[in-house]
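To begin, one chain is listed below as structure tokens, in the form predicted alone.
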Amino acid sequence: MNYKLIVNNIHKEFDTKSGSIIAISDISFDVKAGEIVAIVGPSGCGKSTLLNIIAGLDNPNSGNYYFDTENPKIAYMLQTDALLPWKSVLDNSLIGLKIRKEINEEKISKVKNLLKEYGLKDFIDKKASVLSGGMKQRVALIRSLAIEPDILLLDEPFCALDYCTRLSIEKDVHKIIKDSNTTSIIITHDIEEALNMSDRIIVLTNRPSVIKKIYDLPFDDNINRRSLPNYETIYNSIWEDLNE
């Protein structure tokens, strides 16, 4: 099996004035190449902490994790789009490549094609400030994928969007990631978002957070998942897991 990431027994606690608080405990899972894994759990259970550790922004107290390559290229898409409003959509999309000094005509052309394919053709040269929330998230994703990361981390990327916008962008974001065959981890507290975006769902408990259950989703990428008879069954099962 071709694994992109293996996480072994990650444990993280924080020292506070009132004592030590365990955020996550004995977390182990793997992510296959090209797979989208969603991690769901109650607010404050340590989802973002786990993602920060995988991104190398924080260290676990114990446990470890391995990528399939040394010095993996990691893209981290945050809750806010973090676009520069005074720069054009194209310039925003190319920022990662410029920072890494990897920009060339071929990559610029590839980014332009992605912008055109996903509804931003008429906005390529316009300032990011004129975009809607959903459009900004598409640009943020294309910016993340432009560097061709080994793994893409998404931290509740749609939480700032209204419900209707989230529904419309989920399909696009899923297709963009799948078309690029980018291995991805998305954390969310929204069960529907996890069901619609991922190949597998890891359910975490309340803090101190451990893995409650892992769901392998039996869904075809080309079908409206909400229309499938087992969609509601899996939704209800995850809901029960989160409320135990």
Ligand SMILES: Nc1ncnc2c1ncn2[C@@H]1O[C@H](COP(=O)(O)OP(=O)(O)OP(=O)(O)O)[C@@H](O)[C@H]1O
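I've shown you the form predicted alone. Could you give me the structure of the form predicted in complex with the ligand?
A lone chain is what you will see next.
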């Protein structure tokens, strides 16, 4: 099996005024190429910290992680869309390419096609500030995918959206990620979201966190997962993991 990312014994502490706190005790896992892994866990257990470390924005106190390439391209999608409201939707989508100085005609037209495909055709030249919440998240996703990342990291990307928007965008995002065959890690506190979007679910314990359980989801991609018999069993099992 070819792995995209291997994480070994990550340990992370923070120094605070009241002494140091251990956020992550010891976490190891790996992510296969093209796989979508969901991470769920109680609030404050260190999920964002883990993702920051993988994104290279923070360093672990010990442990290490490897990508299958020397200089992996990482795309990070946060809770807020972080769009630049003074720029057009297209310019927002291209910003990663511009920063990385990888922009060219071919990539621009690819991004335009993605925007068209995901319902943003009429907004390509509009300012990002006029979009609805769900649209903004779609632009943020397209911005992330534009650089053709080796891995896409999503930190509770939909938690600021209302329930209905959320359901439809979950489907969109899942499809966009799968179509582009992008390896992804998604953090969520919503068990259903994890079940709907991922191939594997990693459940973390309370802080200082370790991995409690890993669920390989036996779901095919194209069917409505919710109606499958295993869905509820796994849902209940994760729910118990989190509430013990």
